[in-house]
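Take a look at this single chain, the form predicted alone, given in structure tokens.
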Amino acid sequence: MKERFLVKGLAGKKTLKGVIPVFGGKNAVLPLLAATLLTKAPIELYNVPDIEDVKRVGELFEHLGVSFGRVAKDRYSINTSGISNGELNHEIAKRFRASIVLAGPLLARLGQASFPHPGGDVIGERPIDIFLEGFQRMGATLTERDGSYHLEVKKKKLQGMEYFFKLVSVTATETFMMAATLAQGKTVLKNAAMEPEITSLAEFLTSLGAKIVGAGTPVITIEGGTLTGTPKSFMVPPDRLETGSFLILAALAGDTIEITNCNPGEVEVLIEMLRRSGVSLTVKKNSIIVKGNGKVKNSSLSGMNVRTHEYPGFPTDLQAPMTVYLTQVKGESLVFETVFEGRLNYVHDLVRMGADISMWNPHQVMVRGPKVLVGRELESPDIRAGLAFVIAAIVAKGDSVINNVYHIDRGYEEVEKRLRAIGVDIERVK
């Protein structure tokens, strides 16, 4: 039976307070997982989050051969040697977008590999033929039937590329990165994504021995090999997404909430926005601490004009939470989602809650604030929209059920324990 939330809403009143701390990060620790498959070596990664993205891996990484076994809560033990082929098992890998990311190693290293179309959230066209393009030009041969790809490498030997992105794309920025440090030559990559989850990877490539500059940066080059390094382990950075989504959760109900185990400086453009707009914060090495003290309504926190954008700029995975902030504070907030199609459709529900929303096209939306929102039944369309349906049921009035669970433990680990500990009331349930 699908699990659900029960949330009651605090009415608008700041009242929450504590300490809440950031796991590891779901976009970071996939392709961390997915670059094991590059060495024989054995690994252990730590500050692995307990989501259920992560156990999706493990079962595709059992049909592929690999030990794969959690040795403490959040260290987990990785052994490829005994890696027997290169297929993902369909019925898992359709499900989740990111297990794409694990054709590329499989590639580099076996000469072949094969997957589905991959699956996950609703929220607008995602292709993959950069991707397709990507492997094509790197040696591969490719091949589709019974609603896979197939690809090949006669010569086992993928070939250095340059290549210049089109379109940002986190991922297939990190799925070549990681097939090129395997290939033949050097790879250059233009245009290429700069989210932190790339700088980590980088990191822990180079551990294992590869060679890459410019991480971080729109030009990354790899220079191909072999990779000797054996690093004992590797610590998954904190999640970057949920420090946010708690930053915003405070804003709007904290008295006052110290966010934990962090990094700042990848959320400067949301702390910015926010000191705008009125909320008071101290910004700390590790943490964050959002001082409400109780007594500042968001009738006096101002809206503002959100662009989504690539790194550094704001994250599309913020946009839903950001929009509920909307909600709350005065003034009229134009919302420009610039990345996912199909991403702004769960505004509608908000609009039911009580919100004052206008779909201007499937990009835009115009917020008016501040309006009390009041508890309903709700369906968790996807892992972000997820969380920012929780956000919205813990402001509202009156009670919230939030259907689907299953999105938001995609994602976030023991989310309604952590929010308990800050005052919030909310239950899972079946």
Ligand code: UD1
Second form
Amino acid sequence: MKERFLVKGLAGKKTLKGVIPVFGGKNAVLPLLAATLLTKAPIELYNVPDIEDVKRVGELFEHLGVSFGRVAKDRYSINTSGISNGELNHEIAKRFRASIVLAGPLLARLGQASFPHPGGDVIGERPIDIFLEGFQRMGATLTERDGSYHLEVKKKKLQGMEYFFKLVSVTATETFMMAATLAQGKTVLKNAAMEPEITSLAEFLTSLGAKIVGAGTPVITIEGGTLTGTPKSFMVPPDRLETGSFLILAALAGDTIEITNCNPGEVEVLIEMLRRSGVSLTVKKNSIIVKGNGKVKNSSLSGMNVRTHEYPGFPTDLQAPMTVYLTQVKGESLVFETVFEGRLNYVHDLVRMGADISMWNPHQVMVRGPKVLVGRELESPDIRAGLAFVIAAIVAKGDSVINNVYHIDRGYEEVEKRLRAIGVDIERVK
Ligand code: UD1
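Target state, the form predicted in complex with the named molecule; input state, the form predicted alone:
Following is the full complex, with the preceding chain placed first.
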């Protein structure tokens, strides 16, 4: 079913008002769901966002023989004791990149796992060589056949390893951390990713009895063994990327907006940059207020250079919303995408809306602002650029249509309802 959003632009007016809550994070919930495969104990997760990627994991779980039941709006109970095979359904797994995070726990628990080359967003080539290398270093044998991978471990036990990441990878760090909890011996991960989702995963694994030191730093040490800890319910942390996107929207189109249920410390880099640009923000323990901006013209805010970086640097997942911000504020800004190839292709659509952006090369664009954006029909290319288009459509003059809403639904729960509550004229049509 192809759904789209119809958005009536505010033509640069800053009238949005009220409270917008942040829901549980896509990038946090996926590894937590994967980690439940490591234990036979029943688990409850809450603050689970109702997003398409979670539904896809539920479908993969069903094929694996895992019981995955929704016990309340945001609460799921998971019981993996009936799991019998380590084969991820290929049709489903191909649809999203994060399906690969299930492979590590399956291999560690069952001694075998098979999966297709994972799909996902169209943001350039996304190899899985690090995953495959690490699994083999932990003692797995790899066979590749017809575009799918089969991994097997003799005597069903992975071995601990010392592994230096040639590139900082978030999901590979999560995968090896999970697999290492059931491996024989010690694993040391060096040049590991430091994203908050890794810290929350380590907290969850520790609650199951894992021995992990250093999560959130570049060196993580895991003592392998068994997971016999007392299971408890665990909260999915709020989505820092949703927090950041709402902050950018509030800065551009808000009168006074409070973003609630969030961890402001996890978007410190964005808060700092918006403050330097001239945005007035009040940061509380679990909320951020963007205030008084109705009176401040966007053209009096200033542009700045943005360079994406691993956490705690500027997240690549906020690069597209930030580029929309830069089209509205004063001055020349250079955006440098350092993490992915092809993650700037969406700028052609912003140019069609009237933005002044020149592409220097696949990694760098120059944005000159402020420019009036005009409503257009747009195709959501990936989850993050999709939400950036929603922000662009809100600040634009005239009406926009955003097709391919599935991409936005992959990561953001009913975003249109929350946007309507602060005054955005947005409608979902089938
Ligand atoms: C995760 C996030 C995604 C975010 C990205 C970077 C999840 C579910 N997704 O994706 O939202 O944009 O981190 O913050 O958490 N690479 C290789 N070989 C590999 C693995 C990665 O070359 O085997 C490269 C990638 O192509 C990329 C870089 O490493 O250039 C970093 O990617 P990585 O951190 O792995 O991204 P994901 O974990 O897939």
